Every structure is written in C-alpha cells, then in structure tokens.
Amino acid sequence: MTVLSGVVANTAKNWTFWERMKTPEDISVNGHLIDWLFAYTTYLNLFFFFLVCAGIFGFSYLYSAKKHKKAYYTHGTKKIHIIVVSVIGLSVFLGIDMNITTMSNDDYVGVFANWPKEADKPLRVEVMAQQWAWHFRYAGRDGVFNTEDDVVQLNDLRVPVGRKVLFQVVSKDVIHSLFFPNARRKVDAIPGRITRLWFELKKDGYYNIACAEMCGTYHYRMKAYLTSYNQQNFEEWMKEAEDKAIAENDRENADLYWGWPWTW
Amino acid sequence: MGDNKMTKERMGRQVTSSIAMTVVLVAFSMLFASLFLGYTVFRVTSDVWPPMGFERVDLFLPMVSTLLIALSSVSFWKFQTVFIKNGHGKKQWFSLTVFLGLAFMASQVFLWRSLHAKGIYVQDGIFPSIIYSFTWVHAAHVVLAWIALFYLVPTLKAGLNIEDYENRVFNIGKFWHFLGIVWLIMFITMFLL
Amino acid sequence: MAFYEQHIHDAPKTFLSKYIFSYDHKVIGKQFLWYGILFLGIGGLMALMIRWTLAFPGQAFPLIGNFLFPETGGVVPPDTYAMLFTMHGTIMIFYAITPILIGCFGNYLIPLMIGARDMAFPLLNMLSLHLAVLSAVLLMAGLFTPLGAAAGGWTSYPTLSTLIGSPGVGQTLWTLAIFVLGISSTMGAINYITTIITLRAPGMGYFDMPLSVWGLGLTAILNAIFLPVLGAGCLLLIFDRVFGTAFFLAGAAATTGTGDPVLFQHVFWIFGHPEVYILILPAWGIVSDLLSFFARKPAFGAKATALSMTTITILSTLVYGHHMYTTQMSPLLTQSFMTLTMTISIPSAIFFANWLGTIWKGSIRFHTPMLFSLGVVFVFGLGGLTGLYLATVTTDIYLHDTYFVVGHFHYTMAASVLLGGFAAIYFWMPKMFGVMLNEFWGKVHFWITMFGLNGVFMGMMVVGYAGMHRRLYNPFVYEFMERMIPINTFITWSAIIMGLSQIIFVVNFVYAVFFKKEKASTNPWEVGTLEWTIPSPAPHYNFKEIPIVKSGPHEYGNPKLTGDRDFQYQTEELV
C-alpha cells in the first residue's frame, strides 16, 4: 500500500507549467535515444519554421500594397531563383531528413530491434491482451512456458532493474497496443501473430502501462501497472510468486494454459 | 444513314470516351489488384496451400467458365466488327454474347453448388472465403456488365447512324473483355496454381 | 485544344430539373458546398462534444447534452464517445472536406478555369452527387440503430470492426457508406480527369492551367486509383461481417492459414496515405493561385510548383508503411519507408520556397482570401515539419497513437484544408452566388479561427508529447496524465472559441447568399483567369464563345502593361 499512497501524493503535487508539458519520467536504459532524437529534430524544425515565419511575416510587412506599390515582375525562372529554390529543397532533405533518418535507423537496428541474446539472460514475459485487460505470464520455476507452475499476473507486471526484459505479445480478440510511456516503447498486440518488445529499466518504482490502440468502449480503462524492483527484491518477489503459483494454480482449469511455447 | 466519315467532332468524342473508359478500367483494376494482393499475402504466409486440410477445387467447372467467358468475348468482338461495318448478323452475335454471359453465370452457380455439395462453406476458413468472395465479386461485375449489354439493344436496328452509338458499343465491349481477363487471372492464380 | 464543342441546351425550367436532377456543374458544385457545410457543422459539433468530455469528464454537455443523452443526465457516455470520434473523423474527411474541396470546387472551378461549358459527362456528375447523398443517409442511419453507429475509429481496424468487436449494424452501414462514397468520388474523378484532358479551351496547354486545376486534377488521379483499394478493403470487411468469411479474423494462437487483421491495415493505408494528399492537393493548388493573385505578381516558379505537386502525388503512393511501424516490421522495411517518406520533403520544400517567392517583392493586398492563404502556409509549415517525428521509426514508437499524431494530422489535413477551403469560398463567392462576403467579418472570422485552431492543435501536440494517447474517454484514469488536465481544458476552450467563430462565417454566408442586395462586379478581385471574363454569377453554359487562351494564368504587374490594369486576362496576348 505504500506505493499506492505514493501515487496519491504525487498527483497532489503542484506542477509548474513546464513540468506539465514534459514527457513522463524516463526509466529505461535506452529511452533517452528517443528523447534526444525528438529534441534534435525539434531544434532543426524550429530553425526551418523560423525561416517560413520570417518569409510570411517579413514579406507581408515589407511588401504590403501600401508600402510597395509596384510588384516586381518575375516568373521565378531565372537561374538564381532556381538555384535558391533547389538549395532550400535539398537543404531540408539533407539537413534534417537524411540526418535524422540515419540516426533513427541506427537506433532501431542497434537498440530497439536488437533483441536480447541468450547470453544476456533476459527475463521472458508472455503478454496476452484482451478486452480490456493485460495478462502477463512468467515461465515459473521450471523455466518452461504454458505449464502449470507458470506465474500469471493480471494487470500487474513486475520486472527487475538492470536486466533485459523480453516480451512476446499477442491478443485474444481485437488489436491492442502495449505502451510503456516511461520506457518510451510500444508494440501492437495483434490476434494471430506474435510481436516482440524489449527494454531494460534503470530505476525502480511504480508506473502506468497503457493500451494505445483503440480497442472498444472501455479502451480508456485498459490500464496496468509496472512495478520495477532492484535485483534482490525482484528475486524475493519471484520466489514468493512461484511458490504461490505452485500452491494455488488450478491445474484442471483450461484457462490457465493460454500461453505458448517460447521460440526464438 | 450508315455514314462512316471521321469528323473532328466524332474523333474528339471517341477520344474523350476512351480516356474516360481507361480511367474506369484503371479503377476497376485497382479493385481487383487489391483483392489479389490480399490473396498473395495469405498464400505466401501460409505454410501449406490450401490451408487447414482443404482440397483443391476440382478444375472442371472453372475450365468450363473460362471457355464460356472466352467465347463470349470473341462473340462480342464479332458483334462489334459487324456493327462498325453496319453489316448483317448483328442480332445473332449479340444474342450469342448475351447467352454466353448467362451460361458463364450458370457455370459459376454450379461451381458454388458443387463446393456446397462437398461441405465447403464460406464460413469455414480463409481458403473458402477467398474462393467464394472473389468469384462473388467477379460475378457481381459480370451481372452488371450483362445488364449493361441490354443498353446496346437500340444498336441492333438496321441502318442506324453509327456515330450515335459507337462509343457505348466500344465502352461496354472494353468492360466485357476486361472481366474476361480478370477471370482468366483468377482462374490461373486461384484454381490452376 | 478542346476535342469537341459542347452544345448549349436550354436552361432547365422546372424545380426538379433545376435543383435536384440538374446536370449543370455549377449547380452540382453548390449542392456539394451546402452538403459539405452541413456536415462540417455536424462534425464540428461532435468535435466539441469530444473535447468537452476530455476536459470536463463527468460533466453534462451544455445546452443540448440533456436532450441528447437523457439516460446519463447530459454526460457523454463512453460508448457514445467512441461513436463520436469515429463519426467525427469519418464525417470530416469523407463528408465535409471531400465535398467542399473536391466536390464543390472541383466541379465549379475545373470547367470555368479551363474554358469549358460543362463537365465532359454531366450525367455522371449528377449521379456522383446522388450517390454521395445516399452514402450520407447510410452513414447517418447508423446513429439510429439499436447498438449505435460505428465505433471503431475512422480507420476501423479489424478485428474491432468485425463482429468480434462491434456486433451492431452501425459498423456494417459505415462500411457500406464508405463503399458507396468511394464509387461516388471515383465517378467524380473520372469526370475531372477526362474534362481536364479533353475540354481545355483552345490554346491552353497544361502549364497554362491555373494551379488550382493542377491540384484538383492530381487529386482526381489519386482518387481514381486508390479509392478502389479502399473499396476492396470495405468489401472484404462487409463479407466478414455479413457472410461470415474470415479475411480479417484470427484467434489468440499464432497459426498460419487463418485470416490476418494486419492485411486490412495494409489495404487501408495504401489508400489512406494518398488520401491525405487527396485532401490537401486542391488546397495547395488554390493557395498557390491565390498567393499570386493577391501579391499581384506571377506565381513564382509555377511550373516547378506543378511538377512538385505531381512528384508528391507519385511519392505519396509509396510511403504508406510509416503508419504501421508499431505492428513490428523488419528494420529493412522501416528504413525504406522512412527514406521514401523523407523524400517527400524535397518537393514540399520546393513549393514552400515558391510560395514565399511569390509574395517576395509583391504588392500584397490583404483581403480575406489572402489572409486565409497565408494562414495555410503557416499551418502547413507546422504540420509538415511535425510529420518528421512520425516518419522516423524510433520517435514514432513513442509517439504513435498519441495526441501528437492527432495534432499533426489535424494541422495538415484539417487546419490547412479548412483554411484553404475558406479562402476558396471567400474568393469565388462572387462567381458562385454573385455577391461578396463581408470583408470585415471575414477578417474577424480568420483571426479568431486562426488563434482557436492553433490553440487546439498545438495543445494536442503538447499533451501527445507528454504521453497522452488517443481515443481515451477519460484520460485521467492514468495517474501520469493528471498533470495535463489544465492543458486539456485550454485545448477545449480554444476549440469552443474556434467553433463559435464559425457562426460568424455562417451568418455572413447565409446573409450574403439570401439577403444581400448589392451585386458583385464581373471581376472584383482584378484577376485574369478565364472565370473572371464572364459575368458574376457565372451564366448558364458559362461561355457564349469558347475563349481562346493566349497567356498564362498568373500575369500580374508586367511593367510593359499600359492603361490602369496591372493584370492581363488569359485571353490576351502577353505584352
């Protein structure tokens, strides 16, 4: 209950205007890559948008009919005009676009789609979305998915800090989207195909998990919680949960076996 | 009266009409192309085809359909050549086209009934869904084109002014042949391959 | 140039042939305008209900809330909320913007600007209007079905839009309505393309056409090619819903040989990305023209602008994958879609430079249409640049399906198209209805709309960046979003102000059309394109004599001009 009261205290805080506009706190190891790229794009955009505004407002001021009686007659087909326009076109393309595309692609290939290897010993979690709840499944003591000792959590995901976590996501009914605002990730949960997502957290605490894809009337209530522990606390919790799973899981219940064998 | 000289006005109307018909056919091609795109996706991502233990569709009825629609295209083409020359036999070729169109529809109905007889229903999975839906969509267009054929009945009068009717003959003809080509592609990709 | 001469028939006399079964492109254009404005009002009201719910959850919607939602005491219920945003998106895109920009101005301007007496196929034109009306009836009928209208978002992704997610008839009617509207728009497109190719006045080459006609023509091409793709998707969805096929259905188990919900997303966005350009291209064309008309200066690099628009038209067909990054594509695909998407910025930057080049050293007259055109340049600059965040895959992973996306596409598709549409209405009002709209109230309308609109959409981008995702009935069930309540309230007040300011426009418009005595002159804006050579409003069959075109559409401020005019008509030899 201490964590819950922490949340309440949090919301009672007096936010400044600037804090209200900021992204949720970044708790993942690689989330800063996205924040950084966003900021970088923003600076470049501001520069170009400043040019556009300078054009609109500057020309409107300088060349209004009152001030500038006679327009300069040109079709913009002189060599210098074509050069200037082409330079503007290419500078946007090379200056911003190729620049951020390359960075984004490097990040994607190098980090976000660079799945944890066996050697990283990632924590594996199977996620099943349904209208309107999230189910999380840990392999349990035997390390094999879809067996009777699996730890199954409803809307309550617990992960360790400092260890890679790898998710396989699927949906039971409609398309959902598993969204970790604090880790800057999301991936769609699609019926009939497995999608993947991984992150590594650097801060422990109690955070929101959201569904980002419209999934019906109660889409807005499809909320889950992410609790991150330090290694030791996580192991303690895991042990407790595994014991509980072995003691309390109903082997006869077919609903227990919604998981799938973990491949790759 | 059978006046066949090419005025600038007549030329202009012909070109205008054929441009519009080209756009129409592009639009319809995109419709069928999207369907085939979907089919390709299912086919490529599936481990075995047909999936879920279905058997391939017996080739006999689709082949009859192919033959009928090909013949109807030929007979329409004959009708059109006779029409342009203002010659004899318009009525015969036209009636043959109408009949072959009807026969094609009948062959499609037999195809659906033979599938039903085998216990394959449209709800049973992706394979019957594709077979049924694509033939439905195509058949719906054939019905439309078949109804449009009756728009050509006035052209059967002897000794009319070709200029007044030529564009509708050309356009309906193009659409008729287009549906033949679509069926041929469907036959090759969905039944043969 | 015209391939054949269109005959002049007598003007229709009876009410039916004049207003219901009219073949006249001008009448059909006006009918589409009324149709569009009606739905703009309905869609706008829905937007206000959405905004009200977001800012004041649990409070009754003022004035009409108790009448609309008696069971909840005036509060918008969650299922109705889902219907509202679905219908808002659908109505605004397909039933407001499309009829106003493409239906109305496409019909009205193409024949007038290229010197034709009517469209190439007037009957097809009329059928296109009638199908659009039928489609609207189908769509609105959904609201009166037991389970209500479609509620799966305007993208209506399966499996939410199949029987699994929405069992009501509303979704079927929605799909059918979109299918019928697709046929209607394709008919229009066939007409526009043929008319532009075959009925240009003698002497008018493609580059002598005003850029508005370029924009509308390119739109028509995209419509004719890509609406059938959506049509195919809708057909399969209808089959899934009505006949029980399994194209988009799949179970929890990842097996092959079943349906695939993602297939619909592919089909939808193959259509959907060009659709964005279908909506914006007419506005670009109109703005390119108006900037030149009011800067009293030839359009800067008009040929380059036309070719840039063409390039964008082609590129728009190749980039749709950036809508689907979160469905997990291979890095190879994401990289190609990213790069292709970015390539669009070259032609965009070129015509932006051309727009600014047009007003550079001009002699700018700030009439209402010019203000709206400059507004388009401003908001499209913002909308275009914010697209970069969504084109790069890593930032999109965070921003996808947040309000940032909503803000971005409203800037590009809603704000710029709305402002462009208003510019066109204010500008062509004298030619359509023979009266001028009030300038003062037009300017008031512009400034309030401009501030309201930026408040709304800028606010959306701010909350989106802060992590608020789309289509939430009550976002504040998430703890981390509670800090955004004041910003949401601000957005809502901006939206209310923007919505109320449209009343100024409606009053101005209705007064001018029905009550204003003072008639407009033939050429009140002193513009040289063909439609301004004939009386206002345009007479039956437009041109008594088909004009012969001798110069380009943007001849202003030529120093060799003598006399008191600073412009040339297109029918005059270039001095």
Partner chain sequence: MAFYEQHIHDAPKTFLSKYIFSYDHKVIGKQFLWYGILFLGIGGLMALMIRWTLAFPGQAFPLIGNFLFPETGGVVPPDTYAMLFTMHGTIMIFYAITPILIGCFGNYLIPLMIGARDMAFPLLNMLSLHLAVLSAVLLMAGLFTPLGAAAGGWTSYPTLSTLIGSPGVGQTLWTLAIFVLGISSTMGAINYITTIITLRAPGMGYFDMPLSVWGLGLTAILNAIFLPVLGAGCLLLIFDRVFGTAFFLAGAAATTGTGDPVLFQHVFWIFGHPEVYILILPAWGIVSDLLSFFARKPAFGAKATALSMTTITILSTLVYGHHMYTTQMSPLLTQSFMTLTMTISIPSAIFFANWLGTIWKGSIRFHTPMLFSLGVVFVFGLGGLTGLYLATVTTDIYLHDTYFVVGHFHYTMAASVLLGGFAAIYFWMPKMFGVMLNEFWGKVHFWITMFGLNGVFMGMMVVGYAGMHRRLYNPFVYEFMERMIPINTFITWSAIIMGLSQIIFVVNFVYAVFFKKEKASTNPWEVGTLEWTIPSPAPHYNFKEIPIVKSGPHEYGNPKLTGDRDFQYQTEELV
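Positions refer to the first chain, counted from 1. C-alpha atoms forming the largest set that superposes within 1.5 Å between two forms make up the rigid core. Every value quoted in this text rests on a predicted model; they were computed, and no experiment measured them. Compared with the form predicted on its own:
With the core held fixed, the Cα of Val109 is displaced between the two forms by less than 2 Å. After superposition on the rigid core, the Cα atom of Arg193 is displaced by less than 2 Å between the two forms. His81 is among the residues whose C-alpha shifts by 2 Å or more between the two forms once the rigid core is aligned.
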Second form
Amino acid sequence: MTVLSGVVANTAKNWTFWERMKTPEDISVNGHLIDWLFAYTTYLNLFFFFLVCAGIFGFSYLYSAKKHKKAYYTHGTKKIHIIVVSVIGLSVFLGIDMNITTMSNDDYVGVFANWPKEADKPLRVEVMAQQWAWHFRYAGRDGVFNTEDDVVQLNDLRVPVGRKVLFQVVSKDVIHSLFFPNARRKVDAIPGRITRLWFELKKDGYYNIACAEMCGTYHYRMKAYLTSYNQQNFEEWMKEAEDKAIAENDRENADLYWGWPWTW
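I would like to compare: after the form predicted in complex with the partner chain, may I see the structure of the form predicted on its own?
What follows is just the one chain, with no partners and no other molecules.
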C-alpha cells in the first residue's frame, strides 16, 4: 500500500458519555494556550456561579419571613451601597475581564499573529471553501501556485509534523469557517477576501476538519479530514501526488485553476 492511498478510517468505538464530553486531543504545538484560557474562564464562571447561588439561597434563608416579620425597603442609593457595588464591579472587571483580555492579547500577538516568514520555509496551502466541500491546493515542484503541477485535494488535507503550515483561505460562495478541532484553530473563509491561519503539529494521525459557520442546508455535511505524517512520509506522499498531478492535470480544465498568486 502506497503512502498516497494509505489513509485508513478510524475504527468504530463505543464512547461513554464522559468520553464524549472531553475536548478533542490537542496535537498542536500551541493548542495548550487555547485550552488554558478556556479552562481558566470556565473555572472562574463556575466559581462565581456557585458564589452567587450561595448568596441567593443564603440571604433568602437569613432574611426569610420567619426571622424578619417586617420587611426592610431600600433604594440602594446610600453611600455604602454605592461603594460596595462599585468595588465589586471594579474587582470583577479588573481581576477577571481585563486579566482574560490581557492573556488573550498576549497569546495572539506573541504566538498566533507571529506569522511564518518565507525564510521559515513553511508548507503553504491554499484553501477554497464552497457549499459544501473543502478544496486544498499545494504548489507543485515549481513552487508556484496555479500551475500544471499543483496538487489539489478534495476534503483531504495532508501535512507534516514538526513543520509550520501556513494557510490562505477564501470562499467561493458564502461565509464558511475552516476549523481544526485538534489544532485548536479556525478562521473564516470569506468570498472575495483572503484570510490566513497557521499551526504546527506535534503528532501524526488522522483527524477531523469541520466548518464552524452555518453555511446553508447541508452545512452538517461540510467535513474534511486531516492526515499528519512525519516529514519523510509526507515527502513520499507529496512526490506521489506531484507525479499523479503532472500526469493527470488537464490544461484545458479551467475549474482546476482556481488558485491565486501567493503573497507573503
């Protein structure tokens, strides 16, 4: 069996309820940053949810009609009331909202917006979304997109492990969203506009790609697959794919040449 035809579907497995609740396996170098921020936000929400519940039920018990026959009415406009509410509000804003914003901004500026340069020699992939499929284009041996030796894949993305992969994405019709659950990355595919995304994987395997934007009647069918190889196996697959493209690509088929000149 050649590398080109060597993708084997995952075997069926009876997942338990708690296994289904787990997040997809993180196979990317920087995915832990997303997981940490998500977990941090979730735990804070749970903490304050239970704190508010404790306050609601606690004060309902302490100030019930059995203990306080006569109700006490207030407009909450006393100085102490205003101070308490202001302190609580500022504490939440500065300690939670601004903290989450700062961490998000640091991760984005320092990592996710640190785009691979040409000198890094990332694998470049052009992606075209349409209702309801994903098209992936690799520059062939000439390194130029939209030429006769391009490798074009339908719903089948192959990438190497330990090498940065840089995507340029566009849509043919409506807004879609290219989502890699196992890499914790996604980016919108927009008609008439090229968007970008990059990641670096650390584990080989066979994973799902989804559309994370409601894009029409058959949105649920817009699924593709990601296969990650070690560098040697990826090069073997790419060589086979390039040989096949050179032999079979039709110069007269205008639909095949939907790519664009790559710009850094």
